[in-house]
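Given as structure tokens, the chain that follows is alone and in the form predicted alone.
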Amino acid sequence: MMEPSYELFDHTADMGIRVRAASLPELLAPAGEGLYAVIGNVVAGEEAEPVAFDLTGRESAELLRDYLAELLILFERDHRVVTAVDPSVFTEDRLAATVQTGRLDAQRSALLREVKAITYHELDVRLIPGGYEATLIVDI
């Protein structure tokens, strides 16, 4: 069985995130971890607060992009970091999940880059042997 994972790769003036997992719902946690890794060493404090997402769309790749865009908004606007993901649905046309968030611990975090957006460039979710692979490009 494939373990959820992510890897970062350089992409012109942007940065890419490649995520692999055994199922679509299992892509969510490493995708978020990859986003935070692009930003730097992001550390959440102890304070927990749940946030629910229920996104609809036309394809799983766009839903994953929209999910990461929501995480970026939580980070930038509310200074909140996802610490756990509980996906309830992730299909071609719907992504529903509840995440636990903690307030960004600015003292322990090392923020290296500003992520401006999650782009549609080279956006892809595809079936691979043992699971799924997603490719996302972030504008830094």
Second form
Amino acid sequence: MMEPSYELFDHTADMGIRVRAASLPELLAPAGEGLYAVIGNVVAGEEAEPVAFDLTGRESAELLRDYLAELLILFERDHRVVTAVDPSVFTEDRLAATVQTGRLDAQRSALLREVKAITYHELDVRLIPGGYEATLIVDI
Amino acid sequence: MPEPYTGPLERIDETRWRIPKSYKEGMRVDGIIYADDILIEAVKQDKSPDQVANVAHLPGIVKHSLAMPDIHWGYGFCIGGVAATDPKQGGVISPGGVGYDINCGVRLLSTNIRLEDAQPRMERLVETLFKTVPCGVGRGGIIKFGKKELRRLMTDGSPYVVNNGYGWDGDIEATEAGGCINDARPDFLSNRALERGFDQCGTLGSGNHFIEVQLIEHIDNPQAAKAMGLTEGNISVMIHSGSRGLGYQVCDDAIKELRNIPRKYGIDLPDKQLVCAPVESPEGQRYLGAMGAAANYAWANRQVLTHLTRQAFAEVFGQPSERLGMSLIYDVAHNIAKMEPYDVGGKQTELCVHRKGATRAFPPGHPELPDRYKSIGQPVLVPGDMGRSSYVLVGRPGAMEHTFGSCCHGAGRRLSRGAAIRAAKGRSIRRELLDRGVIAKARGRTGLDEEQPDAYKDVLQVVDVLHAADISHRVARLRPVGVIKG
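Next up, the form predicted together with the partner chain, please; the one we just looked at was the form predicted alone.
Time for the whole complex; same chain goes first.
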């Protein structure tokens, strides 16, 4: 069974996130962790608040990008960090999930980079032995 | 590591290389890359030439898909990419040809302060700039704008904030397009874009954005330098920032909205990030209007940053900034699309010129230039890196003939952020900069490592290519002495 994981990789002026998991829904948690790893050491406070997403589209790679774009907005606009993910649907044309969020603890966090956007450049979700692999590049 | 480019590159002359349109099916024009023998080897190390070839697929593209010598891998367009399309020939507008940071750009302020007078106060000056100018991730601005004010600001651009006390009258004339795109449509922005923008006007951001105090170290062109108010031995201030979260969201919204539009108009694209719409279509007009609003926000942002910089100087030098001679020399956009007239086959034609990491470089006599620059050409500001130098150039007639009035925007990255961090391991970049006479302060722990001088190409090599090609000529070399980064 493939453990959900992420790794960051180099892109000339920006950064890439490669995510692996046994199923599409399981990609969500490590993708979010990868995004926060690009931003720095992001620590959430204890106070929790659920946020629900229901995204539609035409392919899973675009939906995963849209999901990370939602997380970026939550972070930048509301200073909220996802602490747990409960995906209910992630298919080729729909992504629905409820996430628990905590308020960013600025004192305990070390923010290194401002992520401008989650791009479509080299965006990919593909089947690999034992699960799925997603590639996303973020603009710094 | 990115894969190297293996396609064709034919030498045209000492400064230009051609990617023939026969390289890929669907290319409508040749690609042309400006580079010398050394830079072209670096260009081949990633897929950016393929991006030049991809842009050549855009409907209505005129003459060539171009790349400046600071080319590197971007999204859709390469960084350093220039493409002009003719709306009357089905020409398109592509948000990927502008980038996420709409109207990211650079401005340069003069001072009458000699380096020897500034040096004893440089540490305090850098500290004061760092304290006065909000910078780094998540830092809101000092000035908050309500929705109504924000819409006015996006309609009027930098004149709005100047008229509200954040600048001098002369600042407007010294800004590309007078700091305002007239057809801006703030009403085309999403609520999300407005929410990202309401508290960020007057913030520097992070990444490669900076404020640098620079010594005017060498003058190449005394006549042009005099017209600009550049005096050897004085210090100047360079500000690099853009449209912040508001602009990023405008681009993100546009790419999402335009996902299905190429299919609607029967446009085949080799890369999703090149999504586009005909300039004259409702979708194209919608993006142009929203982009104009974000561009105006960016000009207002750099104007407020200028105001804060003048405040910091006044505090440290104990004199009003007017007495310190802190005039705006010029402000240029380097991520933008604009409608501009060019000679196409002997006929004046209004083209949509995309500059993605490229700077406008109008020659002497161009009607858009302020009177004081009519005889010398438009000032072009090319930041290098925080350890070596930056350049002031002027636009030349060759730019109108060959590059749609465009030239380079910087040195261009040589190392990825990860590679730069690895190269900085066991070193103190701050200390190394200090040894070079540069006092640097950054908010993020890895900011200086990622932006260290070795991460960039030598900017002199880049500007020399365009000097030789008569696109732009060198006016002055500026050396950093104090830097703040987010």
